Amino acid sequence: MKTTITSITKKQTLAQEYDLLGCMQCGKCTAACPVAMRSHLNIRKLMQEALTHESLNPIPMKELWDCTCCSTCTIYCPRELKPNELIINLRGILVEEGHVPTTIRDALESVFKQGNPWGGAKNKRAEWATDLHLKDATRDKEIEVVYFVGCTPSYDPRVQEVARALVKSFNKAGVNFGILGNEERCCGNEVRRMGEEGLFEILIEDNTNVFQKLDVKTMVTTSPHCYNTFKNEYPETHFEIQHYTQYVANLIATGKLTFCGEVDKVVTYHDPCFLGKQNKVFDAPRSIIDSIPGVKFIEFDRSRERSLCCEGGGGRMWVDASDSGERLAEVRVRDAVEMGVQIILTACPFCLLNLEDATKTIGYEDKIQVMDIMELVSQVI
């Protein structure tokens, strides 16, 4: 399916805003893609034609929504222009003319009136936490640390698990915490990446709101995704940003978390997007895997910086998958069962409902188990 962008004066402005006279046509945006490795999406011939929007019309939205924007087409950039910046501006020009994918236009809907894209109810949001008597950090001015849980943790049965796991080892570590319960609402990483503009910025300033009423020291999030748009792209917050790998790790590294059982597993680590390409944690989630007694780590070959992307982010998981070709959590999927890896360990919501989809797709759910860092982490202390 093909739709034209009629926003004639947005794309006249292209060539400008992202410097697009400045690249050379190397093609190592579209080489380094790992969404291109199956999909139409072609970076390279993309950047060439914004140049003049006559050639934007008409634009394949199919092609436009198989982007990830995990961005690695900007980290391989050699005059370091912003590709994945520019699919999300198309993106916004899609949403600005309805042509969007029916899911994502949905989940946009739900963000706005439910704070989530799940579709979950608004006041239900703390439901999975009843059973644990968590503090209110909206309330209580004695805790020094706020838990943001995130859409997926909150909602998602399968990553629910994920939130109870991290607050066991809070409690075990004596951390002093709260969560922002009902009041906690999108961080609107996602709602950016899907084109709508306006909306993360109504996010930005509910959140702000809400923020600037809390007296804490750190907040620490349960998805790469929240950690990133908070970290880069939300206003300066009075209290420091932490994904749970950092955090957790220095627990472990000061002496706070101990462990008091191991586990006799080959593991690998899976690099979530948001977390490692673009904010360079790398070392964190690795420190925890390696205190963890008895677990035998074993590399990815495309770790770290090369990382294969599970295709989650960029508003993905409310996108129908593509049909051409396998998908790259079933081809990281199978990368470790060759390895002879028991369990793949990850720190992402979005990686670790896409990896353990892939498990099913491919009939491996006897062979590989797709875990969480803090859910064995749990098992153990």
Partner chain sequence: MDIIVCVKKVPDTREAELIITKDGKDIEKGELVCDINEWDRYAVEEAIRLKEELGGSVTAVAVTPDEDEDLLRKCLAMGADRAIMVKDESFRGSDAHVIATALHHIIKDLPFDLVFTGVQAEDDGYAQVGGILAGFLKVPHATLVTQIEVLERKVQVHRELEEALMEVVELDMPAVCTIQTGINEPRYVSIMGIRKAAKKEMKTLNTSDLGLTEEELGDSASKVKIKGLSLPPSGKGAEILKGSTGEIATKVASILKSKGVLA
Contents of the next structure:
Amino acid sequence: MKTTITSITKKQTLAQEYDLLGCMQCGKCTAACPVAMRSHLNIRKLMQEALTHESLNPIPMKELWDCTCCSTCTIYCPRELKPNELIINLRGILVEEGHVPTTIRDALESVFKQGNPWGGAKNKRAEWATDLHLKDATRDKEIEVVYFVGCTPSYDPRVQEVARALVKSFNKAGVNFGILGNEERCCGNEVRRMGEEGLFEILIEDNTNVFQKLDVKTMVTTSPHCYNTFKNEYPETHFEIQHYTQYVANLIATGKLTFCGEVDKVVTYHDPCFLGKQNKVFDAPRSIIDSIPGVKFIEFDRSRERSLCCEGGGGRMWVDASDSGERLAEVRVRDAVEMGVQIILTACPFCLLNLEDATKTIGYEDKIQVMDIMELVSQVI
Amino acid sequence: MREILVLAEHRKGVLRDITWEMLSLGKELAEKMEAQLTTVLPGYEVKSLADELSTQADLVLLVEDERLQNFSSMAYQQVLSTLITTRKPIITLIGHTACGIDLAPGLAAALGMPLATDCLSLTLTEKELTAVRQIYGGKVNAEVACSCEKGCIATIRAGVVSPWGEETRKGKVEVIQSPSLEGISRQRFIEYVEAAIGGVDITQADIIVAIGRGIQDKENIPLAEELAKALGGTLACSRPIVDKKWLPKAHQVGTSGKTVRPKAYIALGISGAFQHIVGMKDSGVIIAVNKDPRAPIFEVADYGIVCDLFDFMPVLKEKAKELLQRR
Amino acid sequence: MDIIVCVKKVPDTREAELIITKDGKDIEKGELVCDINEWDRYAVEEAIRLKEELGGSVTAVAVTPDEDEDLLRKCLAMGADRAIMVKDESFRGSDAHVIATALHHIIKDLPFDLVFTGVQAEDDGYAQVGGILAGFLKVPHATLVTQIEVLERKVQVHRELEEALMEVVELDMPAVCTIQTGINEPRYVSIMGIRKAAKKEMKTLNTSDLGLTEEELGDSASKVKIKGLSLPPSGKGAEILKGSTGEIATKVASILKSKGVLA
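Next up, the form predicted in complex with the partner chain. The previous block was the form predicted on its own.
Every chain and every other molecule in the complex is listed next, the one we just looked at coming first.
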């Protein structure tokens, strides 16, 4: 099979590229991997196979698509290797050979054609905001902040509520902001993690071209995924990139955003992997929650660096895990209910969707609510 | 005598509905053009079908040949091109069906005649045929025209024209010798096979909850399943869902799936490709839920709901549970 | 096994709001994203699978008024060996007869065992080109093909009929098949794959290279012409239920009751 040939050439670089000789097979990566408990994916074994096997053929390895790219393996590696990047590389081989699950295929094609993975029409991207009359950041030179909405908040009716809530807060705080409208494109964070490096490069180029036209000080994203790739994987921008939790925390701290009501609820906060683990933004979301009058906040046992992944990253919004077993989002919801929590707050569209879905699949819809932090904030401003 | 020619379509010894629909359309055209309505029946040992046809046509041309027992586009093409060349009908009507799609293009090319396929309605004048058809998946109506001075062919979409229920003519049956049928052995009918079908029989359901592309994800199917269960109905789907292998073929409604006539049909996130509509339009009541107010499904639905189906499904499910509990 | 696949690029209109052009004969395509016709994609995939199994070659051909190099690059990236594009402005508004004539001129001089087209195109939906082309090439054909098995100098195909029924038909090769969606799962074409395919052979021809005459081309040659397009009124047939989701659900429940279900 011609795949093997590609794999061999890939493999020769794999050992060097990922410094696989440095791996001492301690297994911390697998022990930390959140999906290891419900998948055949064994990252330690994969590291060894990539190093020692003559030809590593990823085609039969369905479990490669189970990885959520939460990066826990990489964070826990005592040798500072990047097991997670190895998986992305192997996916890259699958993508190049065309061996991808059909749902991943459809998502990637949609990104290429429509600029979003959800199949929405390119020219309907800003439709959610029609009645909000937002400024066009590509034309309006007076604005200070560009709000990068993201694909899921643009097209998914549930997550549009989060974007609306954030807009409401910006307006209350008098932020001079605009959006990119139909010129906004997928950030490519998931695209890269699905192994489609070529498409990711195109997205960087397209987005960078739009960014260069902007005359703003700050870009604020809804999603930690957009935030992550803009901050860590794009060429440096002339404006600062912030996740909305950082920006809003500052609005509250400087007294620009004030509250006029109380929330008499017990809440917890679920750290999104791409915000917490990967970018160390732990305190900003907590400081917003703390400032909401009336809220009683309790921490998950597994929080901050140890937070449990919701399984929404790394393309997993478009493909099911190869093995069944309880979804991690369900574990998360059960834990929260046991803690006596009434609302699970989070700050990521994927976490929101997965956790809310879990409340439904385990029949806890009446017991617990899942909200984005901004949704709760917008209720009391 | 001027003539309107209709190809009678039959399979496994039964005339197909499209035949009656075309005869109904042909009758209208024949009256307007003061022409004779003739139907051609190629087959083998199909005399009884010819008698049936004679109740709605002025003339039935029966072409019997063992090699015409099952449909073959090559054999049919020879039969029809011989007849059309000698009889010179104003127009020849063929169903836009698996038969017509296989036959009409080659036939038109061989005769050098214009062909309008998948027509919803036809208007005929001395010089011109005008047809209404749908393009862009039913989102746009197109009026197309071609000359009919040297004859023309149109294929008619199934289920668009209502057939005449009663006897309208007392036509003659004329037996025609089949042409030589040379070279047809390069294309051989082997057998019919049923598409692999699972346990469900959606044709027996009183109420059907059908899902389409709008369901978005395999994971969302249980939501619709629960709704169907709460309503005491059966889950069905449009073709894309089967293509994606999210549900087995047995659940598929439409031309390539099952034709259903439940008392109530609830279409969730189905845009309404005609291949789907043909399979469900005769349902007692059709309720369509779709985000797009222009979705073609609203054309055939009795009631439309323009909203996100994920908002609607759980609410209707609760309502149904409530009602059934009260009973 | 040498297979020729005929492909076409069409605008993706599924999610889009369509606007009719001023002359009433087309839709505004400026804002629409174009891609390979859905049926053709399955046809290309089927050809490549057969080639991978049996050896031979796959040639993708397109007859178009537009610069559709990207369409053919995609076919090459999927695994086609070479591509031929005949580009001529006069193909704008051509009917199936003209397109099949042009395809015939390309294909008649090429060696082939099978020619594939999609059953129909997403835009005009005529479902004619494959059948006409088979007639021009004087070879047997089968439309609505959902399964292909290659035997000794013949193919056995499944044709999709109505009512979940299939028909098994044998064709002597060479033959033409029009491919139905769902016959396979078309593979993903990566950007890297498209870049790599840039090295593959792509021929661009014009109509005079093919020896096509004025009379065989374009609007004047088309026997079937578009008179005008119109958008069907939204929800013409349906009574649109309004109100809160709860109110609508109550209405739906009472409609169902009145029809003798849920009662």
